[in-house]
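Heads up, the chain below is alone and in the form predicted on its own; it's given as structure tokens.
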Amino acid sequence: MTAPMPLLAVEALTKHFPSGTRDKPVRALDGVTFTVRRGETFGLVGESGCGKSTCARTIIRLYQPTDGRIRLDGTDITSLSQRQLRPFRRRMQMIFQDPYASLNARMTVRDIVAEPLAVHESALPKAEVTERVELALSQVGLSREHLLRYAHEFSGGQRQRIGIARALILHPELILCDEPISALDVSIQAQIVNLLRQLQEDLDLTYVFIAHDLSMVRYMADRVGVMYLGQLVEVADAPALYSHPLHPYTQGLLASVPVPDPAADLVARPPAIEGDVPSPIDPPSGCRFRTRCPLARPICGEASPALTDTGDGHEVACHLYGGPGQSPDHPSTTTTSDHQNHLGGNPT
């Protein structure tokens, strides 16, 4: 049996900027390759300057890829020009990392909604105009009352409810979030979460949600893919990523996250990360994580580690595992049943 068409297709996407060196771009994202499938939430995660946002930004095409290839639906977008690009913008949205930033403070809560109708819809009369944005405010637990002020008047949970009503008012089918918690207190974070769940299993949306936060992806998401310096290092369903991380990097991020028992800590964990981030202008050769990684070989500096299946779609790239059931001697990548606990609360 075929399998379905993804919705989203991102292959070796790659982004660079330039630099203050001619011949040395900073290399934001490099390779990077994955699917969503149609409904569910596919989370990336990573340290902060790893390219997570960079990526959700060239998929939209806010930035235009240096190379690579985006499909969505099957229809490759990488290309399309301004115009061509605009019938697939109804299809994707953006909820962006700070509600403070992402809002015109010029403009009223039914003028910032109503944004995208103004490009896409221009014809609504504007009664209709309305009635969309009441009723988008409605779906994320704001009223009409809220019209006519403006985001300054807000909490930041406030802002960012706006803001996912703005990224709802044209129904799209795709929607990218980029660490939209991340700027707000953390009994708001849960509500917000909460109601992204809500809304995918009312409106059949499908989300690329990306964060920083390990216990929050874990609960979101379907799938997750770890980002280290522009490239994915491992993909895998959440269950198994969490219970069962392969990449020492992974397996780092897992040991970071702190516990809350102290009794916890006395248990064997892998360690946690050391050192800094390599500069992404002049990246490592071979594996870029080879300078921070406890169990680098000589060949890890040699060669470049592809994504590999090891099995059931849990793929790594890292020498170490050189094809399906292999499995090399490291530090035991078994979490602690608190640890475990801890990561998959539910933020309500």
Second form
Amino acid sequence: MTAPMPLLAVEALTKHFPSGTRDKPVRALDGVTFTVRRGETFGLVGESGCGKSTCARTIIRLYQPTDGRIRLDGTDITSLSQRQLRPFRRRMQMIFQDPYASLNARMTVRDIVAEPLAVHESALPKAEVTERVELALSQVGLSREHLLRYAHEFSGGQRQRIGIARALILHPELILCDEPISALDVSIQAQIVNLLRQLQEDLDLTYVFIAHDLSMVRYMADRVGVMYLGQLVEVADAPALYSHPLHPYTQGLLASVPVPDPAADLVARPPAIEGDVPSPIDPPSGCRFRTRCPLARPICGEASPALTDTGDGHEVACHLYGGPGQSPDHPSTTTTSDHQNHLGGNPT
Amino acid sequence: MNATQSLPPDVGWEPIPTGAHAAAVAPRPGRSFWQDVWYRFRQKKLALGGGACLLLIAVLAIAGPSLTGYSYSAQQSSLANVPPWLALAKLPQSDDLFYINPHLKVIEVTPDGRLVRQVTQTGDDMVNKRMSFDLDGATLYLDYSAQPPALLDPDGQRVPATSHHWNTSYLLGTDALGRDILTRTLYGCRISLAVAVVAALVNMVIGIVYGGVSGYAGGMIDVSLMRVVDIISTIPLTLYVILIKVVLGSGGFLSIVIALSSVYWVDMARVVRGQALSLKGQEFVLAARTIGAGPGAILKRHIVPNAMGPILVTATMLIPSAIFIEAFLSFIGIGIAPPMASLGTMCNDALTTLRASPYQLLIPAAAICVIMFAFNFVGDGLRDALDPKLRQRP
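So that was the form predicted on its own. Now I'd like the form predicted together with the partner chain, please.
What follows is the entire complex, opening with the chain shown before.
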């Protein structure tokens, strides 16, 4: 099988932060491996603090990875200096979570959106800069009237559009969306998500879409990775993941999504995950989820399960699916898919 | 058109002329950041007054000394200790009036307040407490047996100093050495403003760059840079001035300038460092980094503009305090060296004659107050004007 080269390949990416008082580091990201194909949307979901944002920030090299490899279109950018990175920065941009904090309050919209040009194409004449800015603004649904306003004069949704325009102006191939909608109203979320989809279609973009809203990810993503405590526990095509979640954590996560139909709530659901996320400074041995897993076995505490393909590119890191002799004897696959049908397919 | 015709005649509505529509849609030209700052600054009357006051002082301090007709050092000891507001005695034998200064010198003054000369003293009868003066061949007596001292008319009667006039020769009077206080005050303002400029420059350049680099770089660079700041700030400025004065051999103004520029930026560096530390984690700085902007560009474009509020607040506290430090150092005698005039040295000079000639202290002290108030008002106004979160479109 000669698959085309993935646009982004992340191999065993690890990021540890010093934890201040203790000698042990905070294992924010521990051996994350996934690939993103050109033109697709890769969703990354998980609880708060599971390392989603760290993953995005490490990929774009805001953080220096502790270990692992990041390949952009085949080129290893893991250990490039900031200067060497600059040509690659043009090709990947980021959209941030908080539209209020991600725009400089002292700059006009024109200057904010033009900043990438000032860095990468500083020789561009002023008129052309304005033209490019106007184009980028029109792509996100803002007009040239807004050029000379300041960010605080806009609503959250408009600010997020400005942030998207800033990410678009260099014509990047890959955009890392770090929870781009979680700070917005629900009605605005739909607008922004549809804008992102429209842009993907028009400009042939590839997204890494981070969110904790599972139904939004289902709507956006072609493939989804589920993160838990700095590790990927399951990666699958979005329909497969939502209809047949394999990992107990994914099942619990999907079960925790509120269902709009009260009658559906009466149907038996797998037990919701209990307890808190363990500290990433001192993660459990073996499988990190075993402390909260309803199906934990002795082996889960001994060996860390690797991400293995169970067929059709559906990868899962769980001892339930580990050995070839082991049949997936998991009981809850059907029950989950029952109520999963109620999950929002189209948020508009 | 049908719609307009169907309107009742006195409803108060009128159809818009067709051309007006385009004008209403055309984008209003936005204001730049500094236009905005200026717009908000203008709303603050006190700040505007302070700014005008500073401008006036600056113009006077630069141009003034050449207009007064006196130099700051020229002494006219015969006309020493003459106040700006003269109490004059009119004698029948002369058209001119006479002013008796606190040291019992008699000064002849024209009716329009111009000082003519000091009348020559010929004798002093200490028993009768009576001095004699030679006025164009005639003898003039001054009786100081009673307070206040008074001249005697030809009949031997005391002539009270009842008529008053402004001193038109020396608008603010003369000091104990007969130097024009107006000229010296203007020179003193010049020095104060020069110190303010030096302090502002040092703070705005060294303080911001040093603090910004320290805060944004973080880690070991931050720790070592801040230890240097700690060391500098533990040694009092007075000591630096004395040491620099010793090293230079002379000094005065130069030693104050060197001392200020070498150590006066530490407070600003601390403030800017704190701001840089808190700002560098903000998403807009992260966004700039993902774009690929270098540290210099991020400091210039993102961190310093967003820290401008605290920077200006600090600067408005530091500039008046630098002015005050200079005045204080000059006052205690280790600042500006005589005959150069500084507001501080003038205050010190005035102390010896404080009871007899309080104006010699009040005038430079008032000048210090006005300058410091003006800087404070301007600073407050600037701080409010620079915060765009208060910005409201009219």
